[in-house]
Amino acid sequence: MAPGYARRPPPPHRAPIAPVPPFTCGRVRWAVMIPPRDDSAAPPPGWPVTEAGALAVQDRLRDRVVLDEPGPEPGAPLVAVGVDVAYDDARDLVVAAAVALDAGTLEVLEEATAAGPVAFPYVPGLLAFREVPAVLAALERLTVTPGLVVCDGYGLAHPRRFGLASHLGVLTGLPTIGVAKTPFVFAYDAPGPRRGDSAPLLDGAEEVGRALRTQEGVKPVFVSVGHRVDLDRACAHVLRLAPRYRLPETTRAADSLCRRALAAG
């Protein structure tokens, strides 16, 4: 553990995290790593099962996202959290990988898998309801109180204004944004070609995120908000966890975490 980050103790065995109704997103138990298949990360009850179902906790869930927080300062001590999932289709299995990381060393300073069975069918927009159960469980498992929570996919920048990000932060309370590899169904012009530069990823005139360049020559990211965190601190936030590469660190660390497990199975 690098100095300066408290542990928190563990949680006891399905307390609660985040009381939304109608779901009980209950803690799990305690671990830092898990076999590849774990049915506490199954999902809750009253967990959507249909697309109609799915559509109408969006709409609910749509109006507790903060979007009038700056977030946490980039440069400022920062626990920073990747989360991404991998799935096993033969098993119908999905993997969830939590990788917190010192934002200023970018040090791996924990990691956490949880797996379930896949609790939703693949529909476009609603890959959150796939995917939830068994990132909350892996974060949960974590011993680190995770400041900013990176998710590889979308947060205001979905069709419904309710992605994964935006999700995961109305379950934990967490400040989060989402960092996708591909624009979804939204327009941009290129940004310039230096790292940094950055252009409007735009729906009609409506601003969802920003295509983000983090490395020069290199295909631009696209960043959008989550919960509790503005699009200003969002893009310089990636841009402090990208210093290499395309993809900020916590993206490739959660994605070879998520690998691992698979293959370990």
Contents of the next structure:
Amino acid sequence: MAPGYARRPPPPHRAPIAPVPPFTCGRVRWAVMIPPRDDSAAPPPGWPVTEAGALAVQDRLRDRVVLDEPGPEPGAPLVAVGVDVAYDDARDLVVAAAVALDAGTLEVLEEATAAGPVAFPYVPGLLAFREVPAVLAALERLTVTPGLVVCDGYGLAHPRRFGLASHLGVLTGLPTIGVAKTPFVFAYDAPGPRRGDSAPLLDGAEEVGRALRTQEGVKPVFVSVGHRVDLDRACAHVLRLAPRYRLPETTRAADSLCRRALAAG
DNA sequence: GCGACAG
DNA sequence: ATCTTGTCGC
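Taking the form predicted on its own as the starting point, write out the structure of the form predicted in complex with the DNA.
Up next: the whole complex, starting with the chain shown before.
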């Protein structure tokens, strides 16, 4: 692991990943987040168990999304962290992975995983409630400080403008973006055929993200802002992280790791 | 009202 | 997401 990257002192379990104003979830106060419990990836006390409860949490947290920061400068030194999860519903098990890469060289700097019970059923628009607890636990186990978190799914491209990437950003305070493989419910025109070509991802007349061609002749990915990053930079980071394949290396590394961890455990 | 619907 | 055979290509 290359020296020169900022590190947080372990153990991180009692310390917030980043200074974020306290908020409450249900009746429970999360200083920023996740917490202690044991060292599992179980959802914290107060994690919603109903759709109505989850909708209420989204409604309460959505205005905490920060959209007026440009985010990390593409080309500058950056620790880009990919997060993803794999499931075994039969065993009520979810495994999350967080893989930190040097955004310049794509070298793997650090890997972490966390396993726990499935926190929520899959409901379109409420994906964060299923994935976030385990993802937070995996992020906490990294010792490098993420400069950008790349999520598998959406941020602002969400019916209530609060997808997984935005949710994770608000909870951690970290800059986040969403990279999805399918366009969810939004409309777009096919981007040009070359790598780097893009077209707006539209909710009516509102651009909620971008269909971005990362490889020539390959279908685009769908990029949206999560938290503390603008859309131009989000796309620039995705392009740089995907020099060879359709999906960014962050996503590929995290996907691979959580699947291996699920199969192993 | 019914279906579609990130992962 | 996950269930899954073979197949084309580097």
